[in-house]
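So this first bit is one chain, no partners, the form predicted alone, shown in structure tokens.
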Amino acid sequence: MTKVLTDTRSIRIKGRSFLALVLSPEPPLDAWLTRLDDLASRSAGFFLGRPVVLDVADLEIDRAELKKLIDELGKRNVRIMGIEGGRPSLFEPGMPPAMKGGRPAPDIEIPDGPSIEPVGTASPKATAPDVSAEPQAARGMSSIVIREPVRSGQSVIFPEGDVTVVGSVASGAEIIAGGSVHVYGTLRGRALAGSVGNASARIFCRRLEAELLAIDGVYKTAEDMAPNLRGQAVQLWLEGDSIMAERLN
């Protein structure tokens, strides 16, 4: 006998990808947490409400230490949505799930600059967080152009390529690009280029007043930037683990 299912009340399940912040702790963990606190204090709200993946692939850690680390991050309002690179013995019920298969962005070829000026030494890596993009971009594009200022509280996310802002980026706003970031006005907020693994990405702006800059996860806050670059037209790029900069004529 064949039974016909007539109940139309179903559960809809879809697949969807999101861009998440990835934290890769380094030993000793106490010192790493101190550096994390320093970043959070100098860039308020950077971790607030963000989906975060904890990468422990290069960390010698047991289950108890991992649970303690997750607790310490929770005290800092860093909520772990998943753990990457952990061996099966690290997990137990109630812990964030194991994750794998993150998709990197393609490299973008950019010519070398003529002269360089160090912005400072490298800081802990962190890729771009997941927030709602305004405006949304069609899939398959290699770049998008935002033809109006990006206001405080807004985020533009485009992991597929470059983001160009014709206007300014206000304090409290952020641009997150898989490729390079171009701002033809004042950059007062945050700009994160090469957000999903592109060390060739660059940041260009007509007037630098940024709260935070990052390229391929290496970040600099306002306090770390050379004073003679503030208020200037600047390009920034990554060499090794240092963000380099030069003024544009």
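C-alpha atoms forming the largest set that superposes within 1.5 Å between two forms make up the rigid core. For clarity, every value in this text was computed on a predicted model and none was experimentally measured. Positions refer to the first chain, counted from 1. Compared with the form predicted together with its partner chain:
- With a cut-off of 2 Å and the rigid core superposed, residue 171 has a Cα displacement that falls short of the cut-off between the two forms.
- Core-superposed comparison between the two forms: CA of residue 147 displaced by less than 2 Å.
- In the core-superposed comparison between the two forms, residue 86 has its Cα shifted by at least 2 Å.
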Given for the second form:
Amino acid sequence: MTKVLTDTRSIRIKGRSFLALVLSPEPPLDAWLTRLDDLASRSAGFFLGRPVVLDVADLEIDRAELKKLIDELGKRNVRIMGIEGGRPSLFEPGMPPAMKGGRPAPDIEIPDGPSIEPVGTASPKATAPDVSAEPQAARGMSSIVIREPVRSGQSVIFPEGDVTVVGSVASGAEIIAGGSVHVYGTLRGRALAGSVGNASARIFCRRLEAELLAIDGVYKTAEDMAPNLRGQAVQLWLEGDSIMAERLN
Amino acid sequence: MAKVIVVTSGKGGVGKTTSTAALGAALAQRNEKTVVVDFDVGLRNLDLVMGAERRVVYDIVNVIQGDAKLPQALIRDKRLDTLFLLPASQTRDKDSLTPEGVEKVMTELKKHFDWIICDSPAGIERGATLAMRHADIAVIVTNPEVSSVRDSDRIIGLLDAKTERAERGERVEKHLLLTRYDQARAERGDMLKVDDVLEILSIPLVGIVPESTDVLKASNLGAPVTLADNRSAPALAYLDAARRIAGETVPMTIPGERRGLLGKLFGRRAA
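Follow the form predicted alone with the form predicted together with its partner chain, if you could.
Now the complete complex, all chains and molecules, led by this one.
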């Protein structure tokens, strides 16, 4: 029997980023676990409901020891969502997955006294070491400018905001932006705007020859695009679940 | 000061080896000491195109592994005494090329030659990345068709990322060499036009080599196109390209175009 596709709506796939706590155990592990217990006794539920990543890059550890460490953390109600910096040989089925490509974030403040925040609604207080208002303000409107063509096989990934390319985006290249994508040239490759769940992101290009366009997980391939938009200066945005487009000139 | 040129394309069969031999002979004819280096270990061809296949004793892998000294492996051309070949090994594979070994060979070649032309294998793997590693100048050989153009674009991206110059924060000088160009077919729309290719790749054009039976004839004779018949259309295109690489200003012509478009095409340099 063959499966019949009755609902032809495409599956919506989005990216989302969470601020994970990263634990970097230091040898000897017993002593480190004791310190962790001490922290937990001062702020109960600190790890509850938060994504925790185990960083083992600087740790000389084998598979059995890693397994034991994960068990020990489990006993303390610390659930590991992924392991960073581990050699492939460290992993076995059933372990949290290997993670890479993490970007550093400011240190997370550990509450000193007994926790008074109700568990579950605790929001991680991210405070930069040298507190200034600027980084906070910049976060909402961050952007990068690329001053040369984006070549086939290259991908520009910028979840923090807008990407502007002064040049063309080649066939087989991709731009993935948390915000809008602006291409002052021909867009021949892929452009994915609003990749971390931003429905108000837009795509602008001087000349549309794209292979694939996506805004907030809704995508359109070259085949689905109106032929009269090809080769034109175009902007695209999202209305509900469909990508709208209009010529710019 | 020695200049290292890599002749590369990503895609196979577009004319890298033919172009390496032709440009090598053209530069050597300017009385500048030139060596062409075959990086296609396992699938060597440059020795055939240079007509030196029966004189190969040692190759680049022997030099890297210390079985032979560099002067023992270099083959002097019988027609031009400023032109040399460093052949590849046919019995090994690309893993015999090590980054340290290639660096050692290049450093030594730079002491003795004005031009070092590296014939890159197709693809974007070890052989190709090692061939481009030390380049000052890249000649990107492209045919006027979409797959070749996209592969060239990929290679240009790698030249900006994986070469020594890129790692030092400098740029590799890049030149587009359009080969197998047929003006009549481009006008009919069977082929990409020169401007289409330039618009996509946005690097300066160094020459347009016409599709010609002279190229295959020269290959089979074992002579670089520029030596086999230096009056043929492809030979003239390669000779002009070599002059441009050497820094001369030569007006660009599209082979097969009847009208005098010298003025229009001169200075056709994309971003």
